[in-house]
Amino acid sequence: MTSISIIGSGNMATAIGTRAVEEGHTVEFLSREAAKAQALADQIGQGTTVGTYGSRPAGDIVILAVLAGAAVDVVTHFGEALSGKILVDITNPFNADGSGLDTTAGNSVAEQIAAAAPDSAEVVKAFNTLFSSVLKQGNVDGFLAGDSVDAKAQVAAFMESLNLRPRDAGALSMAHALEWAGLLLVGVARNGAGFDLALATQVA
């Protein structure tokens, strides 16, 4: 069982708050908006429960279920609060029309968020080839990448645990790949495909 803490409460967070807590983990949900949150726990359950937004977060391992373009902010709200912790960046900054991304090879998401956070925190990029229906189905491959051996390992038992195949992409460097990823897929869903449907790898 793993502690978790989700930053929002939108689709993702939603999805992933509910496959953890149904697979026995403990999730805690933090909001800038508090209402929100706390109906997101009542509706979940289960023990989930709701932090104050700003303060240390409970779970071991804290998702950054934001938007793209909110998400260093927060981790630069929560500063040193989040020292030691895992961040999980699930974000995909599409830009204005979704024809390309806002970041560039080197300045990912997750890179930028790395710079923000404290020097103890370790950040993964993951989740973000996964959309919400899929999320709950389970049973697909799910793209993670990090500096971190010991980091991307914990998260990778979580995703396991939520009957996701992790894929170990390598360093945090490749996380702008997984961006490109992420549009990838929003873009063969968007031309024919539809929305349940995941990337995957076929291993021989």
Ligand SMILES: NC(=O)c1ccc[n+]([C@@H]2O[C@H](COP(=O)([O-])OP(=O)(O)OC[C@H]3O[C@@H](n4cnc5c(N)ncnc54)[C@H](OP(=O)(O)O)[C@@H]3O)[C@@H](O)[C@H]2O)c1
Given for the second form:
Amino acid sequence: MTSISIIGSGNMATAIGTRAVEEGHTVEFLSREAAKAQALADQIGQGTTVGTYGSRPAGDIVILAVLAGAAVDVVTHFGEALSGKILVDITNPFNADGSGLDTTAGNSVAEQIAAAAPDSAEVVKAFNTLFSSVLKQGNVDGFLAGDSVDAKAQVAAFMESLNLRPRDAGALSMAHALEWAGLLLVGVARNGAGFDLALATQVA
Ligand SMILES: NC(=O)c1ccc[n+]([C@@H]2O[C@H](COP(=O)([O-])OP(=O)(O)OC[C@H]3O[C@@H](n4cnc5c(N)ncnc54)[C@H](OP(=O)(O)O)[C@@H]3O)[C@@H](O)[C@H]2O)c1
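And the form predicted in complex with this ligand, for comparison with the form predicted alone?
Time for the whole complex; same chain goes first.
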């Protein structure tokens, strides 16, 4: 069992939090609107709690389930309260018309978060290639990237517990490639495959 804190109360917060509780993890929600976090905790139940937005999260793993454009501000707002935590960046920084990304190589959202977070926090990019609807079903690949072997191992174990197959893409510098992979996923989904879809690796 892992202790998970989720910042955000939208689609992905709901999907990851629901699955985590189903698999026996302890889940805490933190939202800039406390009432939304409380409503989500009430909906999921089973001991789910609500933390104070901006205060130290209870979970060892902190999932940043917020919009890409807000993620760095959120991490800056929490500041030292995130020291020693594993921060999971799930964002897809698509540009306004969905034709590309707002980020550049070496400046992915995950790398921006790492620069803004306390030195003792470790950032892992994960979950961004998984639609919330697909998370409910599981049994698909989920890519991750990060510089800390231990942090990646903990996030990978959490993913496995949700019936996902973690696929380690390498260092945090690969986060930009995962952001492009998110765009690839949406492109394929919109051009005939539909959203009941995940990217997959295949071992020959
Ligand atoms: N939906 C998917 O299938 C999917 C799949 C993979 C990755 N993602 C990524 O996951 C992230 C969340 O997506 P979602 O679908 O869950 O979005 P969503 O339903 O719109 O929820 C976004 C959450 O971000 C919070 N937020 C937005 N701006 C904020 C700010 N300035 N400060 C603090 N919180 C802020 C919102 O809070 P309020 O409710 O207070 O506005 C809300 O809780 C996004 O980065 C997205 O790219 C989504």
